[in-house]
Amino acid sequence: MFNKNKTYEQHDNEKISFYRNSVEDLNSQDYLLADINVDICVIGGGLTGISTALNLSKKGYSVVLCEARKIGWGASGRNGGQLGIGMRKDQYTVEKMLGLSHAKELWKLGLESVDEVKTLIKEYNINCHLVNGIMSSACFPKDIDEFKFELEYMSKNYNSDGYKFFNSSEIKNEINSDTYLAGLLDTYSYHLNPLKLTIGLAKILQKYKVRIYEDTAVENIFEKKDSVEIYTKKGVIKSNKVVVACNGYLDNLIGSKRNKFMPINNYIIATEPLGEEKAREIIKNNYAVCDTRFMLDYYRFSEDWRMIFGGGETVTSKFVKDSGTLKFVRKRMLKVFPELEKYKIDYSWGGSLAITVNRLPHFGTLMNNKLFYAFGYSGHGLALSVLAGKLIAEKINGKEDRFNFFADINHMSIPFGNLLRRSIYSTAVLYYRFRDFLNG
């Protein structure tokens, strides 16, 4: 039996985010009014849960999805919108961690994750403003050699032609800032409006007769002999299988597995619209950008030419309120782009993500293969979370090889669980902040 602690509703004090203002909520008309029986119950209305439900419903399973708040309320509707390939760690590092064969399988899955999202967008005509290109921007001299090494290594060992190096003058021409020393463009990757993608996919679920129960928090999960019982305040769902897809909002829903990751809070602001001409003076080819600091900045322009700028983490479990988010993220933005000082900030918001010790996603099963989970995308989950749903569906349908490429990764637990994991992480954050300060 698993029970979920009462979630601290950490976003309730926020004003509406840019993403929420850019698209209508799903506003599902499905309501859990009595106990029900289904093949699969999915917990979590983000991209992992929605993708799982979509793939399973296509295979003929009866599926319901429970979301404690609204579809896309968590990280799937709050992130920076960067649809990146691969894992959170570079491929060379993944090889050292897992071996060449395993790393190459993960590389193929990383490529597939972006292709999967692109296929869904095209197949279902989801208007989420897909734009090509993510630029990694070098903050430190050592990054220049690392960029050159990665480009050569990936070309030689993976036949990859998707990277392009930019020297100091070239990166200045692409990104109008004095901050960066070089750049590495990834043309396999994209950026988009993540909430439009999430709600667009949820609407497809409705066409496949998946019942979506918003505002329906799951409180307990009980294993029975041949089934699982999922308890909510609105009724009990008896299912053959259950999928837990909550990522940084997992709390205690699957017990000690929460000690495999640290939930951290990250923040984003959005300016007023700058207009396309001004935006392209700042980022010439409208790439998304992330820098090389440990406490990184990431940013891009929205579909209506707002600067969406993210960065900064808090070391406590409490969320910074709107005014605080605006102040400290805006300070980071102006350090990169001083000319944006004259533009008003229209939106500020935050969200929680799940960081694993090795920065790789954690997949697995519990309750004698009746409960399936995936979490720990470590800030790199926009594409991987969609792929995760596909792999979970494959596992449930009897094809487990690809799911196991993630499930077989060994994940360290954070020492002493809830007792010390926050203080350990806080110490690490302060250390890396200091290191970034010294280096740059």
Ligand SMILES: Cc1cc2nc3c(=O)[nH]c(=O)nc-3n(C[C@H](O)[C@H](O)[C@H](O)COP(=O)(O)OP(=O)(O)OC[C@H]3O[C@@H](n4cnc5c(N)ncnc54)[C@H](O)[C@@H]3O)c2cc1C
The other form holds:
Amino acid sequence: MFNKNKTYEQHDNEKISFYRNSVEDLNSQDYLLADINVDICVIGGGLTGISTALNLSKKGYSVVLCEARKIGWGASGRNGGQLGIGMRKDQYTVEKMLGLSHAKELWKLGLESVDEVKTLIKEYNINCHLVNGIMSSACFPKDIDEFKFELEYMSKNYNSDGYKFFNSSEIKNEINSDTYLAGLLDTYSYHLNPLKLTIGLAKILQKYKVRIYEDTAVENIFEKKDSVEIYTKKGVIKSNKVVVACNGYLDNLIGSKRNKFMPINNYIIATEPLGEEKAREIIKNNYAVCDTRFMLDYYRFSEDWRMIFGGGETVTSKFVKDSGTLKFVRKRMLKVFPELEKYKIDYSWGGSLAITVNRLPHFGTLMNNKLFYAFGYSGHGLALSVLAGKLIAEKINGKEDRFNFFADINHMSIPFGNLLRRSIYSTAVLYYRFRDFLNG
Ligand SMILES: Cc1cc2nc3c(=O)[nH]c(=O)nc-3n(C[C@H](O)[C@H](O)[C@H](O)COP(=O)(O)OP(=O)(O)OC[C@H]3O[C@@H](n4cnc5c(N)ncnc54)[C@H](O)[C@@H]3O)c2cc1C
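Now that we've seen the form predicted alone, could you pull up the form predicted in complex with the ligand?
To see the whole picture, the full complex is given below, headed by that same chain.
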């Protein structure tokens, strides 16, 4: 049995983001008014939950989805919009951690995750402004050799032809900043408006008769002999299986699993629109960009040519207030692009993501294969969460090999459980900030 304390309230930071203003809320008209019976109950209205519900309802299961706030309220509706292949770790490191054949399977799944999103966008005609290319940009001299190594290694061992190296003058030509020493372009990856994707997919769920209960927080999950009972203030859902898809907002809903990740708050600002001409003076080919620091900057232009600039993390349970967000993220942006000083910041917001110790996602089951979960994408969850839903649905439907490529990964707990994890992580964050400073 799991009891949830209502601590996710601490993560409230629903400032009106650029994304919220760019698309209408789903405003589901489904309400849980009495106790019900279903095949599957999904908890969490982000991309992991929505993708799980979509895949299972297509297979004929009766599915309901409970979301504590509204669809896309979590990271899926607040992120940087960088639809990257793969994990937070590079392939070479993943091979060292898991062995060659396991790493190769994860590489294939990473490619599939982006393909899956592209297929859904096309199949359901979701207008979320997909643009090709993510550029990694080098902040430190050592990155130049690392980029060259990665390019050669991936081409030799994975037959990859999706990467391209840019030297210092070439990167300056692509990204008009004095900050970077080189670049590595990944053409397998894309960027898009994530809330338009999330709400677009949720609308498809309604066509498959999935009932979506917004403002319906799950408080307890009880295991019964052949079923589970999911308790909310509005009613009890009795289901054969339950899928927990809460990522950085999970808290203690499934007990000590919270110790497998650290919830991090990350922040984004959006400028006023610059116009296409000015935007292309800054990023010539409209790529998304992320740099090589541990506390990285990531940015891109929106569909209406605003600079969407993310960076800066906090680990306290409270969000930085709006004015603070503006100040410290804007400072980071102006360091890279001083010429943006004259542009107004129209929006600033934050969101929580889940970081695991080894930076790989954590999948698993509890309650004798009646409860399924996936979290801990470590900042690389936009495509992976969609894939996670597909793999959870496969597992529930009796095909578990691909789910197990993630479930078999060993995950350390954050030491000392609830007591010291924030202070330990804060110390680590300070250490990495210092390392970024020294390397710079
Ligand atoms: C600021 C920021 C920038 C990011 N940038 C990128 C990026 O550019 N590229 C990338 O790949 N990834 C990025 N990420 C990570 C990515 O957004 C996440 O990994 C991904 O969206 C996780 O999706 P999810 O569905 O698992 O979780 P979420 O989208 O967080 O959804 C979880 C949902 O569960 C709900 N919930 C929680 N508890 C309960 C409960 N008890 N009952 C009912 N509902 C509950 C929450 O309200 C929430 O809506 C970023 C994250 C943040 C915060």
